[in-house]
Each structure stands twice: as structure tokens, then as C-alpha cells.
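First, one chain by itself in C-alpha cells, the form predicted alone.
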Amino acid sequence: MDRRRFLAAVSATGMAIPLELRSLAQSSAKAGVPSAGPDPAPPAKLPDPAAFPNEDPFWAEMRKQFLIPSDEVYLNNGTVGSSPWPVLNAVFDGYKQTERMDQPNPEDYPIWGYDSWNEFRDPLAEFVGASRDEIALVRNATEANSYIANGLEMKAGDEVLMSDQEHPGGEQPWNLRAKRYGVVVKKFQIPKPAKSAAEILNRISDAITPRTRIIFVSHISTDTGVVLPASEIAQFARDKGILSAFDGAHVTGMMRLNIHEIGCDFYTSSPHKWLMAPKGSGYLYIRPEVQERVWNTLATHGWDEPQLKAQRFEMFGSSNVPNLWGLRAAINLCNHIGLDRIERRHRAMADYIHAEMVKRGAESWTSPDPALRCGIATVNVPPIKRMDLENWLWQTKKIRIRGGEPSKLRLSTPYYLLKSDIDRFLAAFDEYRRMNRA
């Protein structure tokens, strides 16, 4: 219900309301906020993937498992996913299963934060490609990272390489760790756009130097979408006896992901991005003959016993255990569809906006080498500004994109998009652009 119906509510019923909250009920109610719409209902179902052999009245069918108002388009993958139907009934169901405080075992509670939580790391492990003792399961990308940059053994000159396209949440715990303990952070540049994955590996050889300890790089840049040559970095920094460590919180849903393969050090990632998973589970991989060089930085009991392996970096006390529900769910959804089709579709889509953008004279820095590019497309659009944009694009067509300053778009692709929607998006930029020419 909308406040003023919850102030008349609760007033009827001779509760006490506190003054703050009547205040901002009646501040919100004579701004005009409007008042949510009716809770939307469940799809009785998912689609059975096999019944459509065509893609857009399958992903068509996907669209009503997500509460995205059905004309809003979201091309914002890349900052938060929205989680759908399968994935919230879970964690719902979480919640009513955990606080009947009815657990089998006396000492076990719905916040424990010292559980191995295996029903949720082994399927988590197996789908990304690792194993139960090398995952812990922590809240975000940036959680994760910073286990990293504060638990290595490293001396004041010691050196990160990092790119010059790296997410606050990768990049500042290392800038912390140099401010607070001499540690150098170097950056060599990704050029925009990236041609081959060898001028990207040249860059890297060309900033390595005897006091760098380890390569720390995102997977998937947040800044222009490329998708860097993890195994080939990851051989090289193993030969030159470098650590490598990747900032995966694109990937993981976006496409296929398998760490043993790449054969790195550190992975950490973000699932509610691509995987539509739960805001809050993340995840921190290990490699099991480095675990022991990792210093935990936020300790309760078991910090201190290697033995638990990667576990002992999820033990940080009081937790919100049905959200692994929900990951747990959106693994076996991603599973349902087939991550193989979730790929080639956001491959698609992302090809689809990013030709029509070029066709409308933007500079491209998506790399033009399939293998450096998936579901994200990112444009230079100058002498557009794209917050001017990004706001006139929702208030005025329900569109919401994000980009960077001054003229940067970076348009992500989720799976259930239909080129309908990008077409309404492509209308609304050659309207913006007319008019702002006039």
C-alpha cells in the first residue's frame, strides 16, 4: 500500500506511529510518490527449452519470469541483474524454512556462519569449474578482492600489475594496501578497442618488472566490456613465477567459465550480475597451493585452521544463508536454459546493438576479435553527454543504460532482451540525437 493508506491503516488500528516515519510518509505523499503497483504473479512455469527451437519466442517466454515493468527495457546488466521468479521463490523459501528456528540441531541457526554451506558450494564449484575445498562463498566481487590484496605476503616495493580498466572494487583494496604499506600498484593500458588478445599479452610483458608479485586483471572489463585472454595470462605470470588473480564478476552467467582451465591463481566474481543470482553471494576462488599464503583479514574461529581450506574466508560470523538459496537457484536455472544458449544469445544481442551504433557513427571500443567480446557492447558517442542521455532515456522512453564520462555508452545484453526491445532503444537514440542537432 501506498503511505498515506498505511498512515490511515495504522492509525485506524490506535497504534503509535514514530514521528520520523510520519513525517516522511507525509513529506513522500505531497511530493506525489506513486504507490507501488499490484505484486505481479509467478509464471505457473518455466518454458521447456527443447518446445521452442526458435530463439525470440523462447527468451520471449523467459521475459515474464523477471519483474521488469513489461516496457521497460534494461540494458544494465553490467552494474546488477535483476533477479527472476525462480530465483526469489527460493530465497522466499529460505527465509520461511529458516526462521521457524525448527533446525534439526539445537546449536544450528538460520544466521550460522560457520557451516561448510557444501549444498551450495558444490554446485557453485561445478559450475564454474573448480572444486568444493578451492571456493568460498563471500558477498561480492569486491569482498573477495580484498582478501586478496590484504592476505598476500607481500614488502613495501612489491608490485601489482593491474589495466588501466579496473572496477573500483578491484583496483582500491590495492590502493589501500599501498597507501597503508608501500606496496607499488602499476597499470598498463587496454586500448580501446582491444585488436587480439597478443597486444593485450605484449602489454602485459612489456610492464612486468623483477618486483612484480602478482598480475591482478578483470576477466571481463567493466569499463569497455573486453574480454581478456585469462588462460594465456595465466600461463605467463605461472612461467615468469607471478601470481595471477581475476576479477570475474562479469562472467559468471555471461558465458563459460571453467577456472581449472585457465589455470589462475585467484578468481572472484559476482553472480548477481549475469547469473541473476541474489544481490549479496558472491564467491572467492583459491588455487589449493596458495591457500596457505593467504593471511585472513577478517577473522572469527577458524582463521587458523588450513584445513578447512578455501572455507575458512566464508567464516565471518552472522549470515544470510537463504540468499545462497537463491544462487543456488540460479545456478540450476542458468542450467535449465543451457549456459551454451545464454551465450550465444547474449553474443547475439550484443552484436546486434553495437553494428547498429557503428552504422550510426559511433566510435566503437568493443574489440573486433569475437573472442575479446560478448554480452556487453561499448560505444564513444561525442558530442552527446551521457548522463544527459542516460536521464532523458528514462524519464522520457523507460530505457536505462550506463556508460561513462563524457560520451561513453556501455550497453549490456541480457539474454531475455528481444531485438524489439534494442530497436526501441536504437529509436530513442536517433530521437534524442535529431533533437539535440535541432
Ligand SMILES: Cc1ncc(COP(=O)(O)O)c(C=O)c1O
Contents of the next structure:
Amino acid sequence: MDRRRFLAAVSATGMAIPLELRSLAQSSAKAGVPSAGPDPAPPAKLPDPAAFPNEDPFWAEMRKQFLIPSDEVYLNNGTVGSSPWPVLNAVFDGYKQTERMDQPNPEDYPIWGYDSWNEFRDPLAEFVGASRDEIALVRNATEANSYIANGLEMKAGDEVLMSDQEHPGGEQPWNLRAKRYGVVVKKFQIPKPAKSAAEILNRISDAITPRTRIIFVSHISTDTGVVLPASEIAQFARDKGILSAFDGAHVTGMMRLNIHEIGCDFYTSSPHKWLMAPKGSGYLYIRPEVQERVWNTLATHGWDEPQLKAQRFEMFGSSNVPNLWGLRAAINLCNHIGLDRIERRHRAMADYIHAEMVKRGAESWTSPDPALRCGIATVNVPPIKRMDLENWLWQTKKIRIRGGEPSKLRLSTPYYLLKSDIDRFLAAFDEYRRMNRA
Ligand SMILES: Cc1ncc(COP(=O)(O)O)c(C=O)c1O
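Given the form predicted alone above, I would also like to look at the protein as it appears in the form predicted together with this ligand.
Following is the full complex, with the preceding chain placed first.
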């Protein structure tokens, strides 16, 4: 039941409406966000991808798996994805099975953080090109990044090199370590747009010093969506005897990923973005050879047992097990559709919205090299203030985008968007510009 109908039902019963719900309803009514319409019902079954050789009809069918109201255009999967019915149903099943408290083994409880959870680690490891003992299931990329920054053996004066486009969840763990223990954070600049892999590698090469111990960069940056040349960076680092770590928050489910092929020491991600896993699904990859150089950040039993390998980092006490049912279902769904097909769709939609924005005079911050871009297009549209546009689009058109100050628009194009959704955004953008010129 949506909030509006819930409130109507509650007030019809004469029950008091809790204050925070009342103010939420009032603020959204004031803001003029259009009504959500009826709750979408779960469709009877998943479409068979083989039965849909044409793209748009297939994705239109897939769109029905999502609870996002049909009159909403959601262009901000980059912040967080939406979990479709197969994922939600798996979470519900997880609760139904575990909350009965009738596990066959009296020592078995629905708690997470004391066990291997290989039935969830194995499909994830296979999906991302790693092995079970290299993967710890954690809550998100921020947590995984914090385990690296906090736990890696380093001395005061040792340097970490990162880009100027890191997310706070990647940069701040290192700033904390720097303030507390004297590690030094150095940055190189990624051009906007980045034109080639060589240009990025040269900037990294110019910025390393004899004190650089680790290169920590986003595989896909939050700022512009640029896809960094991960395997070349890892190779470069290895050749210099430097560790490499990638914040791949956006990568899992957006595009093909094989961590072993990248050859890095650390990899982190948030599959609740592009894999549409439940919120609070994250993982940390650590190459076996460096695992013993990383201290635990959270400790319960097991923290000092290196033979547990990466599992040591998921020993953090009771947590939310049914999320893992959802994560596994998200992997199954992605495999059902085919990640290649999903990636092609992400690229096609991002390229379309990007080209249309450039036609409208937007400055491109998206790489002209297809290898350095995927499902996020970023443009700069001065003098438009992005927050004014963002609010207007949501309040009057039910279109959700995100950007950065003052005039950057970051447009994420998840597979369930239809071309007509993008055309609706473009028409709204044109209308906003006409209105503001007038
Ligand atoms: C590159 C990058 N790293 C980390 C994060 C933080 O993700 P989470 O909140 O899932 O930890 C984001 C979120 O947008 C991101 O873009």
C-alpha cells in the first residue's frame, strides 16, 4: 500500500496518524510530486529473454518487474538501484524460512556474521571472477573500503594515491587513517572528459613517489561515470611493487567484471546499485597473498584466524541474513537475462541520452572512448543550476536525476529504462530551458 492510501486507511479507522508520517505526506503534497497511482502487482512470471529478439519489447516486459511506478522516470540508478520482484520475493522467502526458529540444528540461528555463508559467497564469487576464499560479504562499498584503509599495514608517511573523483565512501576512510596515523593522501586529476587510458596512466605515473604504497581508485567514478582502465592500472602498480585497490561500487551488474583478470589486490562493490540487490549488499575482495597484511576492523571470534581467509572480514556479529537470499536472486536474475545483453542496453541508453544532450549544447564530461564509459552519462549545462532543475523535474514531471554543483547532470541509464522515458526527460529539459530563457 502506498503512503497516501495507507494514511487514508489509517485516518478512516480513526487511528492517530504518527507525526512523522503526517509530515512526510504533507511535505510531498506541498512539493507537488504527482500521485504514485496503484501499487504495481508482481507480474506472473519473468519474460524469457530468448522469446524477445528485439530489445525494446523485452525491456518493456522487464520494466514490469520493478515497483517504480509506471509514470516515474528513474535516472539515478547510480545512487541506488531498485530491487525487482524476484529479488524482493527471495528476501521474503529468506525471512519466512529463517524466522520460524525451527532450524534442524539447535545451534543454527538466522544470524549472519559468524559463518561462512558459502551458499551465497560461491555464486557471487563466480559472478565476479573470484573464488570463495577471496570474498567477504559486507554491507556496502563504504564498509569494504574502510576495511582496507583501516586494516592495511602502513606506516606514518606512507602514501595512498587516489583520483580527484573518489566518492566520500572511498576517500574518507583514508582521510581518517591519515588524521589518526599520519598516512599521506595524494591525488591525481582525471580530466573531464578523460580521453584515453594512456592519459590516465600517465597521470598516475607522474603522481607516484617512492612512498606510494597503494593506488586506490574507483573502477567507475561517482563523479563522471568514467570507467578507469583497471587491469592496466593494476599491472602498472604490480610492476612498481605497489598495491592496487578498486572501488567498484557501480561495476557489479552494470558491466562485465572479472576480478582475477584485473589482477588487483583489493576490489569492493555495492551490488545494491546496478545488480539491483537488496540495500546493504556489499563485498570485499582481497587477493590471498595480501590477506595477512590486513588487520580486522571489526572483531568477534575468528578475527585472529588467518586460515579463515576472506571470511575473517565477514565475522562481525548478527546481521540481516535474508538480504543474502536477495543478493543471490539478483545474480540469478542477471544471469537469466545475460550480463552481456544488460551491458549492451546500458551502453545504448547512455550513449543515446549523452548524444541528445550534446546536440542541445551540453558540455560532455563523458569519455569519447567507449572503453572508458558505460551506463552513466555526465554533462555540464551552465548556467542551469542542477538542484533547481532536479527539484523541478521531480516535482512537476516525476523524473528523478542527480548531479553536482553548480551545473553537472549525472544521468544513469539502467536497463529497465525505455527510450520513451529518456525522450520524456529530454522534452522536460527543453521545456525547462525555454521557461528559464523566457
Ligand atoms: C564509487 C563509489 N564508491 C562508494 C559509494 C558508496 O556506496 P555505498 O553507499 O553503497 O557504500 C558510491 C556511491 O555512490 C560510489 O559511487
